[in-house]
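One chain comes next, on its own, written as structure tokens: the form predicted alone.
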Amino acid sequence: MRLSRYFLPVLKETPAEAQIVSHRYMLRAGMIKQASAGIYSWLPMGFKVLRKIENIIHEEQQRAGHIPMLMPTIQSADLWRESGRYDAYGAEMLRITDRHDREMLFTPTAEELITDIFRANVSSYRDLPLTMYQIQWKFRDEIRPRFGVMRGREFLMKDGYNFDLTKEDALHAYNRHLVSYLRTYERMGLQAIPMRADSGPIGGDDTHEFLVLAETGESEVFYDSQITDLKFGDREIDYDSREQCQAVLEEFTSRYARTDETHDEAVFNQVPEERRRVARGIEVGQIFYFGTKYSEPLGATVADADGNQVPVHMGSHGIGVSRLLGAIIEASHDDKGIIWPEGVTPFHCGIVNLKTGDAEADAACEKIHAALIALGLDPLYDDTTERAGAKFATMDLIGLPWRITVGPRGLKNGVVELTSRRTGESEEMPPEAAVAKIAEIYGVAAA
């Protein structure tokens, strides 16, 4: 892609209503515009980042065996009447009447639906065990939208819903899904947290959210700083296996961690004093198991093995995708401008053009840009005529992980730079290498 065919609508100056870091740097870097109060515009940048997160995480949930799907946004309010939630949810969900005066709603989360779907479609304990997930946008109509995509009323989210015959099989699911998530927050280059947490209005004895540490996290959080040492890393996982799932829940959550909600004083100060921290933190997500809350009401039951009809056991787990960009920023910026990681930046290096209409650093450009092309990786070149510290400020803002910069002065000598945007370091070398570093680091062949 060449910048000056790009739609990057780039800001100078912070808009007066971003009042945190991610707020800043995604509308200063063109990714996203206010189309009204807690609803945004994904810009083509945000766009390309909100596509890398969604990738992951299917990647991830299908690793796991979860089945991929998709539900409509607005459903019927007697599903939800079903359940007993309609009344109980609240003023954040957006209740709608149809012109036939039907009354609908604009999905705030999809227990009801999709637990239709399955009563519809399931009878014996054969078919079980069963999870099923999908990315979809959905609505809760904040009173006080704030912080831009960290708390907007309508927002992209993973929702997984797991359907089994007994307890046992469902915090299997459970277990199943704190591992498939532990590792696509690191693969987005995240530490994410799974903290003891109160279940809300979805229901349920058993829940997990997860967690960044950042300063502008709305939640006050209480935990040991042990478990900042630990990495799930590039491990194997047998998802079948229970034990192996079970020990990656022990291993994340037997040292203490939890949000202000469920904050148990008593149990905290058991933590050694100078392990203790107190510290602010983003939700990035939430997993559930809540029994046969939903299964009962809704008539969702099973066959088992002795021809009784059981209710199934059940659970949610969510990723907030659209919030995770937010976040993301807020772990990983400077006063500069956002700092993206490898794993979800929406280009993977920058190629700067210092003196775009000068033959010989135009034909080493396009020779660097389409050399990266030809493996498979995706470049922003910088041909435009802005002067170049512009370039290196647009390229330092919009925080692409790597920059080639190329100018006549270093092509005399055989060499272009390659700078790293988290370290600032730089190192002159042969355009071939800087393009060879590029595919080591995304893990691709060199040609």
Contents of the next structure:
Protein chains: 2
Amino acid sequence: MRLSRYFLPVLKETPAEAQIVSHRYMLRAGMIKQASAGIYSWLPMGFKVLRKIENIIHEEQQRAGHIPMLMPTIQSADLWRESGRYDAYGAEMLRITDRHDREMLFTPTAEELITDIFRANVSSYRDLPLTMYQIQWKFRDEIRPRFGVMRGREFLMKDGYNFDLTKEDALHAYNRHLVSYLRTYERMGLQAIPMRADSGPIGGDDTHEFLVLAETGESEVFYDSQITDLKFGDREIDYDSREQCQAVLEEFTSRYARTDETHDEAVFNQVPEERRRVARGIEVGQIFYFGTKYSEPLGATVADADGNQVPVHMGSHGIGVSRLLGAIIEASHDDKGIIWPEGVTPFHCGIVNLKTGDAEADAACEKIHAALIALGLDPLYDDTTERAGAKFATMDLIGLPWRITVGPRGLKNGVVELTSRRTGESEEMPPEAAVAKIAEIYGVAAA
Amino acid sequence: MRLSRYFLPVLKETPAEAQIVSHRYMLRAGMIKQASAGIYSWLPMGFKVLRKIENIIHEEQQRAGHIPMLMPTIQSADLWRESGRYDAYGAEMLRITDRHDREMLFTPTAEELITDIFRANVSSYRDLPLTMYQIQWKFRDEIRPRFGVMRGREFLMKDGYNFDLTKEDALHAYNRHLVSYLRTYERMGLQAIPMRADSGPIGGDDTHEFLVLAETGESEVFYDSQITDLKFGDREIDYDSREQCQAVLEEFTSRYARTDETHDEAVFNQVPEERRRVARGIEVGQIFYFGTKYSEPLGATVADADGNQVPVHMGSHGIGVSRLLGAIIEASHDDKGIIWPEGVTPFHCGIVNLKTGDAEADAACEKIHAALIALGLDPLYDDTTERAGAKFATMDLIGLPWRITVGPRGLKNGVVELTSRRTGESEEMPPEAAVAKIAEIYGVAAA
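Alternative state: the form predicted in complex with a further copy of the same chain, after the form predicted alone:
Expanding to the full complex; the earlier chain stays at the top.
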């Protein structure tokens, strides 16, 4: 993509309303623009990262055997009355009256509707297990929205729901979600620690939140430092294997890690003192097993092998998709701007032309740009006539992990410069070698 | 995908509320389920087709140089007051009051918000031309929603907006959209005819609707039969070339083709009688040039080359994404069910095991299933224990364009059967040949 043809409205000044670094950088890098309090437009570069995060979630959910679908944003109040949550939900639910005076709402979550779909279509234990999920916009009418996409009102969420015959089956679904979430966050360059959590308005016994450590986190967290040494890595998992999923759960949850909601000072004090950590964390996901809490009131039953009607065991499992952009930036930035992990970067690398208009520099940039595109990569080529300093400042701010700098002086010696955004280190090499290096980093075959 | 692990709730009976064939088949094939009047959940197979359609639109929009982004569904009433449409829009606008008593709405279209983004960030003619688009859920509170996804209340729409310095530039953007839409619809297996249309509440002089001929269409259409012989085909277009885009516009709009809104009997009668056609059509898209209708009241101006502030020339361009599923089915079905065009089929082919449990048949099916997946294809394998007749009926209903039938008798002779859903013709061949044929149809390299 040529920057001259893109829409990247970078701001020089820091907007006054932004209190945390991710909000400041998302505004300054032209990723989002506030439309109303807690409601944002996703400008092209913000939307690009959002789609990358969505795609990783889709891939990992489907790898775990979960089935994608989509429910509407506007729902009737009726189902929520059946479950008893219509009155319980409070002012955070955006309530709407349509032209026929029917009570509707903008859905904050979808346990009721998915259970309605299930009960209308599934009647036998033979159709279980079943896990479906969606990535859909939700609305919670926060009284004081803040921190940009971290605590907005309209937000994108992945919500998945499992239906199982027995508690044991449902706990396997729970474990499967835990495993797939660990993989998902790692692919985004995040370490998200599963912590024992409180079930809140969804209800249920078993629940873990996934927290990313960051100074600006909304939760205080308490953990055994050994937990941050755990990596999921590229291990192969058979998601049908209860043993394998259970083993991962045990590995990642056996050390102390809790939010302030479930913190137990006495248990924490059994961790050796030098390993006790108190920090702050950003919640980026949560998994729940809640048994028959919804299937009973909503009549979601199946016939078991003996022909008895039994309510199904359920769980729900969420990832805060739009807030992940904020969490990633909180976890990965410096004073110049964002530092995108390779897995979610909006462009694979930047190309800076130090002297747009110079025939040789222009030709070299065009060639690098075309070579990267031919490899299936997506570079951002700054072909504008801004001065070099401004081009570097923009590249640093928007945080592409790699930058190829092309100028007449280097080209005289047959080289361009390849720079890592994370380390700041630069290396001179021929243009072809820079292209090959980028190809290697992203695991695509060089031509 | 193994059917035993998928969620495909096929209905035997035709739901009473469905009046047109696409609505009936979408319900019976387990693609959608009504959540409230005019509001649907997209069950897994429906969601799959929706995503395919979205992806084709994204690819073709970006090929034309248009930039994807995303605006929120809930917007403040303030901007709509600035443009004068808040009061003009009437009861179809879903109006909402939030917890702070602010007037909000679920956006039916986004001219105001995109113009606000533009005016806040663009100030010079140097930043033009610019076309941005989104694929986002919209809401129109239809008084009598009907025909399933064809006239729903919550619907998915692609809406794109161009910003140009002059009328001439904006008309090139208009033509570019016309060309990209022709390509888009053809990739979905649709012939969508651009017809001169009425501008309605969006306003403006130039507008074409794209209509798919179908008996159940909501519009009466009048056209010269020569127009249905036109094909866009696989011609290469340089979207920056005004001449090329203008030539396509002229080719596809020079013959008489109008909806009842703009029909002119006197002009129509100049078409030779044997070429005059009166039929019905489904609107699947519309493009508009509306000049400075929004840029003037909203103050979206840029400095031109002489430093004068001038309002930008705009247009907006929509595709009814969710209604396209209905339109495709209306245009492509028979009395057994849907017949998906290859470009949008939810699965590339079906595999029917005539005798699940037979070791040889099971092994042959598994091998075909694995071979297709290894090629990057996405088959649906009916591995259930239903009888053969029921399996065939389901495959015909859900409309996968190709079916591989595997049974012990054929396998004794070393063959399976490959059947075209469209023609009903079957051919016996070795399993490897069937896989190779499917690979060839979808243009993937056989191993």
